[in-house]
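To begin, one chain is listed below as structure tokens, in the form predicted alone.
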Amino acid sequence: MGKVIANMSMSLDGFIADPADGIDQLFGWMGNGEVEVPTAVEWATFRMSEASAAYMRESMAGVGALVAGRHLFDITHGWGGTHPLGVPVVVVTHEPPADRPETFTFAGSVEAAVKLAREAAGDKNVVVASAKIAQQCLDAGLLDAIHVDLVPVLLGTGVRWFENLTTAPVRLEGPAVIEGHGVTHLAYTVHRS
């Protein structure tokens, strides 16, 4: 079985987007590189360092599923009915919208979400992408690992990853490195006592 992990790009000062839900200060660095990382749509091919391209192709290929919250479903306009990733996608959300993309599926919780998408990936992992969703899957034990894109800018402002967690404070073990040309990859594992 694969591991549930919680995946950001996040400034230095702690943000996963601006006080508009603005990205483009924490993805830049999917696009600064010369190696070319296509993806399952083809809007959304990255251009990374040679190591993140590495660490992106070795992350995606390990990906069987996404859990989503409502908000990053809508705001991405649910990515045009196909993730990048190109994998089922679990939405968490208590009012489905009434135009469902076939590719997605909804759940009323995060514990719901997480083993819908489990049975979707099979041996592969999970990964949560919405910072809300993130928070209380660590809550309820729910987060294997967390991964971050650490981005070499201060926001100031914005939205913060685990902003309000219930269950700290949470021990990570770790991490594992991997430098890119703007970024820096880190892998934690949660540790569970």
Contents of the next structure:
2 protein chains.
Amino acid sequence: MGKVIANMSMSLDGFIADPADGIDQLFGWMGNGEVEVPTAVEWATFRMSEASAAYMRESMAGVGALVAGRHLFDITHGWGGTHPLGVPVVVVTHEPPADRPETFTFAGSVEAAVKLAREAAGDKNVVVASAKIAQQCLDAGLLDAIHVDLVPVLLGTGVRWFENLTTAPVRLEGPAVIEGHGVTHLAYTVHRS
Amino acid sequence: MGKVIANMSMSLDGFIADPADGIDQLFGWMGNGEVEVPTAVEWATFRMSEASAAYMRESMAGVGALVAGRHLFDITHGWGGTHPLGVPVVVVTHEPPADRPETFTFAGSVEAAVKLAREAAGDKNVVVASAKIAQQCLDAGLLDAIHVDLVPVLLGTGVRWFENLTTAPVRLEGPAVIEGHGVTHLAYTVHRS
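For comparison with the form predicted alone, would you give the structure of this protein in the form predicted in complex with a further copy of the same chain?
Now the complete complex, all chains and molecules, led by this one.
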């Protein structure tokens, strides 16, 4: 069975976006290299360092479904209909949008969302791509791993990845480290006591 | 001339102590290995992984003086009179204690403290060992490097290292990465634009 992995780009001081949801300071590593990493959509092709590209290709090959929050779904306008990863996306929301795109599934809780995503993913991994949803998954004991793309910047303010955890402290194992250019990939396993 | 380096152990979610100033969850890597690293005091001998020990020995050999905040000085009771690093310590405080230990110097601002520490350090590095003081040094453009001993735990609450930065975003370069056991040493350089 695949793993449930939270994965985000994070500043050294813990932010995954600036106060206006901007990610320019955090996603530079996806475009600062020579090695092309195509995605499922034309509007997103990454150009990374060789190390990041190898890491990214392996990660992408292992992903079977994505769980995202409603906020992320809204600010990306549903990724224009297709998520770059090209996998089924389950959006956690209490009120599914009226014009419900066929390519997305909506679930009322993280538990339901992870269950649906697991079914869709089969043997592959489920990636959780929203800060709040990742927090809720962690609190619900649903996360197997946390993969941080740690970016060498201090944002000082913005949206924190880890906040309001109700089950902390949470012990982690690892990380496996991949050194990219403008990013350090840190893959932690959530410790089960 | 030496560098001014902020160095602390930090949880993945950015805390350098729990809400009661506890550091048990963060300093485990200093005692979880086989390699002994003696300090200047009898009450503190580290036992680390080989990688951390090598990193620590090199760091310790390069340190010529320490800048600490008054809070840290107070909660450690002035390290019993001698800091484990065995170097001159400059404490930033507006009101020096009445019984002023001879082994410490007191300064009224981070600027004054770093100046005194630089003089004491000679060609060696100045290490800044308090979260708030490191923030103030960063804001004042006094920091050359940030060395994070990143610990695989989410504390959820506590004392944050980076908070209330007035000059953010701050771009960093690196990091140089050393993988220890229960810790990842990340040595960043502060980018000067």
